[in-house]
Every structure is written in structure tokens, then in C-alpha cells.
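Have a look below at one chain only, the form predicted on its own, in C-alpha cells format.
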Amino acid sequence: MKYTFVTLFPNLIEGYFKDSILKRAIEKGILEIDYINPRDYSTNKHHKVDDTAVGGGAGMVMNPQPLFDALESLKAQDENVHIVFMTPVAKPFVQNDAKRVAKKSHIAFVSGRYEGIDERVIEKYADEVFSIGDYILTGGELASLVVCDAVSRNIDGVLGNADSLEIESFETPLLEAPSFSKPQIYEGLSVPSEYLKGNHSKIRSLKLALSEAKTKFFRPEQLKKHQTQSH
């Protein structure tokens, strides 16, 4: 898998493959980053990016002339490549969608800056767009490096061990179930008893009681979907 991110910022996003899982799938030549700014294709002689807004409004829009030339730029490359945006005003991304784009071979996540990217460029290039959630970012750096560290782990190879990608959150639509380990009793505090018995059968029944009451508290809508496909 091969990701590309078309950003004004590349140092932002540089340190996060410095270290753990993602520095050692690159290693292994399972991932490669590379980086596009934008501001190397303005033809501002100030190699400006933004302008105001036509309509007006508070704040600056990325305007189309810089990101139209790079992402060009890209395309002429890889045809093949996978264009992202990542925006409040898009659709949530969810763990089926990392599943899905982690088929990919050739990913770039356009991060946009200001009051946002004008629409023209978005409506010419994106083959998708997400958002991570209801709420606004400074840029869209640390969202392309969430949807990128999700998509990640499901590719062949990224994961020391890949069975532990059937037992997280949302591979059902039930809560992972919470974690324990040694010691046994820490501060006064202990885990579960059942879990020390080695009866595997109710260890697991165990854990989906557990799962169950996880997303009942914290996520209710889950709970019912999962109520719904048990019927």
C-alpha cells in the first residue's frame, strides 16, 4: 500500500511513521508514505494557497488553482490512485470502510486548511470523502492520519498478530469487551474471577456479558443492532 498526503503541513505527519506497527511495515516494505504540498504547485508568485471567500465570510478558502495542478500531478502518476478528503460535512468513516480501502494499492488523503478547500476541487477529484466526526479540526492532518492508521491494520502483514482483528470493537456490532492483565490483583483491585478458572466456555459467555452491558452504556443504537441480527 502506497499513501500519499497532499498537504500543506508533511511534519505534521512525518513523526507518527517514526516509531511502533507503522515504522515496522514500512521497513518491511508492506506501506510507503510520500508527501505532496500544495504550495510547490502555486503559480502565485508569493506561492499563496488561500483567498477569500466569494460570497463572503470569516476566514480563507484553500482556492482550486494549487491542488487542482498537484493532485494532476498525482493522477498522471497512478491513474489508479484513490483520492480522499477528509471534511466535517462528509459521511462517517466506520471499520467497514477501513476494511474496504485497505484493498486499495495507492491512497492520497487531501488535508485541507483555513475555512476549508474550495468545492470545485472536491467535486473534480474526490473518489471519497469522510469525516471522523462531528466536530472541527485546525486542518485535516489528524484525520487523514486516523482513517490511515485504521485502514492500516487491515493489511496483510501490518499486525504482529492478525487474529486480533476478529475479537475488536465493531468487527460485531458489540463493544470489545474489557481487557485484564498480570497481576492478577492490583491495588485491591482484581480481575474477574471467571477469567483466572481456565474454563473457556465461560470465559466467553462471560465476555459477551460483558460486551453486551460495554455497549448498552456507551453505545445503546449498537446494542439493538446486535439484538437485531441475533433474531
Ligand code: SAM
Given for the second form:
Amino acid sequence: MKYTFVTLFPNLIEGYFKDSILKRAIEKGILEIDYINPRDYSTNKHHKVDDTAVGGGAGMVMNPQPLFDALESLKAQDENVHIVFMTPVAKPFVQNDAKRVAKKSHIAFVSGRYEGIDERVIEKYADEVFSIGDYILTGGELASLVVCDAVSRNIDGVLGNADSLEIESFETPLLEAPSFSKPQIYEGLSVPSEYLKGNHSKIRSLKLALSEAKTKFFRPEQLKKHQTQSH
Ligand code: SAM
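Compare with the form predicted on its own: the form predicted together with the ligand:
Below: every chain and molecule of the assembly, starting with the one above.
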């Protein structure tokens, strides 16, 4: 998978790939990362990339020209690139989206800054738009890293143990049961005794009950989905 980050601030993104799982995936040749800075495409003599909003309104908006030229050059390099705009004005990104787009060969994440991107750019180039939640960030860089990270876990070879994908929250509507590590008793706090008895069917039942309890408390709408699916 190749990821191209279209951003005015590539430095904000680069550090994330310098350690841990995604660094190893790059070293193994599973992931490739590239950056395009729209400022490099600005024809303005001061390399300006934003201007006041037409029709009024607070703040600056990213101009179409640098982004049109940057994205044309990207598409000329790879006509199959899947272009995703990060924006709060979109449906929220979920685990099924991560699994679906993990099958692409090349994803470009376009990050807005200021009050956002001239809508004509999104209309012309977006294959897809994602929000990462109902709040406003200062820019799309963190949002694109969130999506990139979640997608990457679903690409073969990225995770050391792919089995962990199957039991995670959102693979079924239920949230994952609580996990415990060693020692069995720490500072007087014990793991649930059933986990220690080695009866796997009883452990499975307990984990399901704990999953349901957590889901009921934190995400009742997910529990309803689970109950509908299991009838
Ligand atoms: N004026 C915009 C609005 O009210 O919808 C917000 C612009 S925000 C300050 C600047 C950029 O941050 C956006 O263009 C987008 O790329 C990114 N951004 C902010 N919040 C986001 C979110 N929840 N999900 C994805 N991207 C987000």
C-alpha cells in the first residue's frame, strides 16, 4: 500500500512512521509513504495557498489552484490513486471503512487547514470524504494519521499476530471484553478467578457476559445491533 499525504505540514506527519509497527511495515516494504505539499504547486509569487472566503465569513480558505495542480500531478503519476479528503463535513470513519479501503493500492489523504478547503477541490477530486468524529481539529493531519493507522492494521503482514484483528472491538457489534496481563494478583487486585481455572468454555461465556455489560454501558446502540444479529 502506498500512502500519499497532501499537506501543508508534512513534518507533523513524518514522526509517526519513525517507530513501532508502521515503521517495521515500511522496512518490510509493505507500506510506502510519500508527501505532497500544495505550497510547492502555488503559482502565487509568495507561494500563498489561502485567501479570504468569497461571500464573507471568518477566516481563510485554501485556494483551489495549488490543490488542483498538486492533485493533477498525483493522478498523472498513478491514475488508480484513491483520494480521500479529511473533513468534519462527512460521515464518521468506522472499522468497516478501514477494512474496505485497506484493499486499495494507493490512498492519498488531503488535509485541510484554516477554515477548510475550497469546495470545488473536493467536488472535483474526492473519491471519498471522512470525518474522524464530531469535533473540530486545527487541521486534517491528525485525522489522516488516524485513518491511515486504522487502515494499515488490516493490510496483510502489518501486524505481527493477525489473529488479534478477529477478536477486537467492532469486528462484531460488541466491544471487546477486558484484558488482563500478569501477575495474576497485583497490589491486591486479582484478575477474575474464572480466567485462572483453565475451563475455556466458561472463560468464553464470562468474556461474552463482560463484553455485553461493557457494550450496554458505553455503546447501547451496538448492543441492540448485536441482539438483532443473534436472533
Ligand atoms: N470550518 C470547518 C467546519 O466548520 O467544518 C472546519 C475546518 S478545520 C479548522 C480545518 C481542517 O481540519 C479541515 O479542513 C479538515 O481537513 C480538518 N478537520 C477538522 N476536524 C476534522 C474532523 N473531525 N475529521 C476530519 N478532519 C477534520
